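Below sits a lone chain in structure tokens, taken as the form predicted on its own.
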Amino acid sequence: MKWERKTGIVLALDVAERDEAFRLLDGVAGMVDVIKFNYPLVLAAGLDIITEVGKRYGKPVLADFKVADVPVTNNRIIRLAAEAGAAGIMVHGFIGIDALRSALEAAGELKVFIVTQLTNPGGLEFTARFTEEFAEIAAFLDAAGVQAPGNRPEVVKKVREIVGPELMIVCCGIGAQGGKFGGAIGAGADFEIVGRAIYQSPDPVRAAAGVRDAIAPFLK
């Protein structure tokens, strides 16, 4: 089952530290639909810090943990992410898939987003050229869903032709990337991932209302 979107924001909480996250999301957490943290916080604060924050801003917490090992290993990391309370985790996708099916197997009611493609420059040198079997795995595995780069909407477009309705699409490379607001829903996806375009600016509450009202025409 998806995830419940009103505004299709997932927040990337990328700050550095743990009262900076919750003056962050005290303000904007009303405005986003998934909180989604990466290692540094995590690293920094402690895991439980996801746990502090699934249980008081009620909302679905994404471990971008980009998961990229060996099974042992990674199914360790996804069931420490998964009792400390988060909703979903992300996996990359070249790990191959004997190591993305245990993974799958390790998520219990943790959902697995797959990584196809990097948003960054380097991502167009490596991830890119496996982006469609990357896509096609998610979709034979029945992963919950994919990441895709936002600021690359034809790609969006191509990855929602091969995993069809039912996986969602998370979405990287909004904002500061170069990804319009509301350019990958409105090329398939389910959520765009906004970080910088939030957290860095000198009023986030003023610049999450106005990354909600300019994805709000794509949502349908």
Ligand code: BMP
Given for the second form:
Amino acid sequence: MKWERKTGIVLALDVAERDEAFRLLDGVAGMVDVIKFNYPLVLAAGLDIITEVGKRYGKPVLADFKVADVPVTNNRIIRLAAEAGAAGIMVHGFIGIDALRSALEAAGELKVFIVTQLTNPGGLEFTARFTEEFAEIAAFLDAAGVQAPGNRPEVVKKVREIVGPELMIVCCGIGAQGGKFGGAIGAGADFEIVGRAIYQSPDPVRAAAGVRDAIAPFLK
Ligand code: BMP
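Structure of the form predicted in complex with 6-hydroxyuridine-5'-phosphate, please, following the form predicted on its own?
What follows is the whole complex; the chain from before opens it.
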């Protein structure tokens, strides 16, 4: 089942340390549907911050750990994320079918999102060649969803055609990386991941409200 969507925003909580994280969340958590952690904050603050944030704000937490190793290691990372209370985890598509199958098994109830194409220019060098295959594999393996580049809406549209309506598509590359708010959802995504456009603003609450209002017309 898909995560509940009210604003379509996944907050990329990529601030440097825990006090800043809680300050930001106290202001903007009500305007976001999902809270996404990446390595820097978890390495700085410890995995417990995932548990605390999940409990305090009652939103699904996406552990964006870009899992990309051999199965034994992947599965340990996945289980740690699940035990910490994450609701989803990001796994790279290029690890191959055996590792993806194993990751899905280790994940259990934890929703697995498969990365299809990185948003940086280098994402076009390698990941772009396999985007469609990664999307096909995600659908074939019945993953919960995929990541797609929100700064390339035509790719999001193609990925939606491949994965069908049931899988969730989460898109980064919005705001700071040039993607337009609402552009990815308009192209078929479920959620837009937004980080710097909110947390680097001098007024993050206002910025989040602006993002919410810009996305709203694209929500059906
Ligand atoms: P920002 O809105 O500040 O650009 O943040 C985007 C977030 O999405 C970061 O956490 C980044 O690591 C992640 N991300 C990305 O930017 N591009 C991808 O292809 C995949 C990502 O997960």
